[in-house]
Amino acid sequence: MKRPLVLLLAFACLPTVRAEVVDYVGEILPIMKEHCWDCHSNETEVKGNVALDPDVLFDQIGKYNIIRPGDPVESGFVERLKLDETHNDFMPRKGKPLPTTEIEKIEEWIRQGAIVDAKKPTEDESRRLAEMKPGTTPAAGAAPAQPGFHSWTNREGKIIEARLLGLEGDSAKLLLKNGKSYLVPLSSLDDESAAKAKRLAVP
């Protein structure tokens, strides 16, 4: 008996937006704990309203925040690390300058999108990963993400960018940017993506 042409394991063969990028949890957090934790962590003390704990770091990341994804040059966070240590805004305050290699690692993290945890990216982070190649900065005036496209996550944590074409029975029909479409069972999506599919499918 032939199986119906429904890809029960569609995510296994679809391209993902996750890339091998520098992420905060894996490579930047140890640097922060060594140099900045005493003054900028909820575990100890938070000065200047800047907490560097991974679960609250999103408050510091954004187009107009001290960490600007894709743009280390305009990120005040990096600027303070590179000031002369006699400057009033130099960080870490009362500490020694970070090694050049560690500052470069932080710059690369920001350049690649300032991803907090690449294993569990948020929808915004997944969009940033889809829009830029690791190690590059999007060109000025680059086209925004295609309208109607969203991030979808399955129960194994794999992520794709696709547009919902509709529901067919208990499956979501997803259109990828390469023009190919797949039927993905709602049961294979995580709870958030499954709920989003049902919500977006309502006319």
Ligand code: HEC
The other form holds:
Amino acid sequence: MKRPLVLLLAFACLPTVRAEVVDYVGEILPIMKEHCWDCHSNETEVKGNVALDPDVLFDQIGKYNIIRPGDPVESGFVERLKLDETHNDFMPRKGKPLPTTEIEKIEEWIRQGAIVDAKKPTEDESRRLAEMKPGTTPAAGAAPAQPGFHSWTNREGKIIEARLLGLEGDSAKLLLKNGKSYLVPLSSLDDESAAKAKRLAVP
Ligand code: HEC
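Alright, leaving the form predicted on its own aside, put up the form predicted together with the ligand.
Full complex below, order starting with the chain above.
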């Protein structure tokens, strides 16, 4: 029972871990379905020319659109949610204001680049992801990536940043930024990370 414990420790070291990017399909779509769907979906009605279905949301995202990647303050989309309920432009029309936690989630999503589906980023989104480090804002003075550190994802979708020290049997020896190293069984990493470990371990 030694290995599972070691693995647990490595992935439990969350403070050194990069948060996964907030994406639309994972975290924002459920909010939209609850509050906006009746009036803004190709499944129902498309008011104000805004459909919030993930496959067509790209039309609303861009430097000159209502959702401006990296800039929630300048995004008309967010502005409407924060207006007074009695304001003409307030959204959702005929509804209660969104809870603050949900508005903050939407702001965070836009701040992190307004990615529709982080699992299948478009070329444009991949570029934005590289520019905007998830979990940090440019103003916060993002630390430059340390050389040799990579992101590793386990089968539960958790991500850690670590340097690969090598392979030991069927495990990857990973060094975290806090200086601790762990043996992580390759079988516990997702396919992509396991393949990356094998590739990088080749001298
Ligand atoms: C009961 C229907 C209804 C609901 C629910 C609703 N809207 Fe709207 N929405 C409208 C109508 C009608 C318009 C067009 C008139 C206008 O722009 O004010 C509109 C326009 C918009 C626009 C403006 C588009 C632009 O080009 O400026 C945005 C953004 C928007 N809605 C977002 C939302 C969001 C986000 C929600 C959910 C939190 C939502 N709406 C819920 C009816 C609705």
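These numbers come from a predicted model, not from an experiment. Residue numbers count along the first chain shown, from 1. Here, rigid core means the biggest group of C-alpha atoms that superpose within 1.5 Å across both forms.
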- Message: Checking Lys177 here: with the core superposed, does its CA move 2 Å or more between the two forms?
- Response: yes
- Core-superposed C-alpha of Glu45 shifting 2 Å or more between the two forms: no
- Query: Lys196: how far does its C-alpha move between the two forms, core aligned, in angstrom?
  - Reply: 22.6
